Amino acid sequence: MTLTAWVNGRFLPLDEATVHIEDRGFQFADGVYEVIACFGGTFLDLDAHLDRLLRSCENIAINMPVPLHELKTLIEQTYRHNPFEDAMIYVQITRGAAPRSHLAQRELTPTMVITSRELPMPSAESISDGVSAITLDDMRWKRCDIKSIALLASVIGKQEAAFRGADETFWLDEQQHVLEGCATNCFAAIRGALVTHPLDHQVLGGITRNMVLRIARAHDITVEERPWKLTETGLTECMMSSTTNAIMPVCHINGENIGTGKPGPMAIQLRGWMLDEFEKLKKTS
């Protein structure tokens, strides 16, 4: 199967899609990205993803290579160039290519790459039994609100989780509050409320996170955006959200059961409501 990527103005076979060896994304991780789900040709929260991409570029002073309406067209074209009904679109923008120097030249041409892959789905076992996580003290940089391609800490966290037989790592701040995962936002059910850390420099404003909170409020679940700990009285469930997971119950953390050790009612309800929305998207495409 030949896949197609968009690279700096051209559609190319994926195996021929390359960028310059001195691209600052490769040399310095000087870039940002977005991952967008597409269900049967309809993109999930595309405008929100593009708005966040623009904010990330602005926060590190990279000029958008094209206006957002043109980028939307390129994303749609990339989807159509590849054979997947349900797809995961990846957009990466770097500052561009230049001789290696920490101080970037002022007028670089940004590099932009768009790819499309089949949307990965959680296994039936993960959905029925939930997944497991570990915790680590947060060792990331202090601007996690920027969706940076500098993901080495997340790679280390994922590797440590796998080494310990878990699926995800949750980062803890100095007071042991749960912040977010390597590639997920985190939630807890505490005394009947859905609790998640507020958005700040320690937490990325996940598009799926926003969807979870919107759906919870629409179904009269109390939402609390505040710091929280795994040791809180009344904590009965944990869960995580991402583009590829929707929402997923997390039933074991650091080898200990959360609640009953099985997916809880809040996670099951939220996942069902989210999947209903995904099906509606397919029907409108």
Ligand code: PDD
The other form holds:
Amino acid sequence: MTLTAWVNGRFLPLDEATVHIEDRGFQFADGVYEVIACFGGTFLDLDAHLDRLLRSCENIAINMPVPLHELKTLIEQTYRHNPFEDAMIYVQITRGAAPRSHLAQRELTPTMVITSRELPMPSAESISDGVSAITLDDMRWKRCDIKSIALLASVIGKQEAAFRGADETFWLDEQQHVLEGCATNCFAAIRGALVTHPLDHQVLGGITRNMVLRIARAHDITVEERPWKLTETGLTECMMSSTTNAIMPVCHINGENIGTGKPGPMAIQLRGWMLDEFEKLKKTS
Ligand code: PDD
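Please move on to the form predicted in complex with the named molecule, as the form predicted alone is already shown.
Once more the chain from above appears, this time first in line as the rest of the complex follows.
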């Protein structure tokens, strides 16, 4: 299928969909983005993604290029041009194009790009055996709650993980607490509770994280939003969540087994409950 993108007011074949070389997204990473899953034509938590996009824009003083209801329509239209059974919608908004100067000299027209592609799925092997991670000291900025397109630290983290044969990097704060991954939120099963770092400037408020916590609570799993370490007594499982992974068991960290080194019961149950919800979405479409 030739992909069609929406770029600054027009639908175009992906190869022809371009932005200006002086776009501030290109020159300064001066922009924000969202990644949204769509199952059988129904978007997962679309309102929550749009709220977060709006907050990201407000945080860096970019005006939303269109009202949210119009953006919703554009996202739906982009999906209809590229109607994959399981799709991944990407929305990027930058401050716009202008001659290069750190301070934008005037109010610019924001650039907006929307694409729809096939949702990448974790391999059968990573679902059955779990994935692996390494840890690195957090080298990112102090506003990780903004979904910024400035992702160089994440790129470096992913490269280092791949170099060491792992799938993800978990960022650690100065006290060695696990914050989040390069593109995932992180969880542990500790003495039967599901533990994850609280929402603050050091983590992104993942939409999937919210879903995981909601589902866990609905099934009477105790949820603790608090700082945690890999060395905690009673830690039996680690997991990571994102739009593109749902929840995945992380069974090896820095070459060591977590628990038995196999996906644990909490990860398996949570993943099963999430996939059930995705199936229900497909049936509503
Ligand atoms: N990344 N933390 C970080 C740093 C992320 O980049 C992401 C998502 C998440 C999970 O957020 P959500 O559950 O809303 O997808 C947490 C996306 C998928 C990406 O950059 O491709």
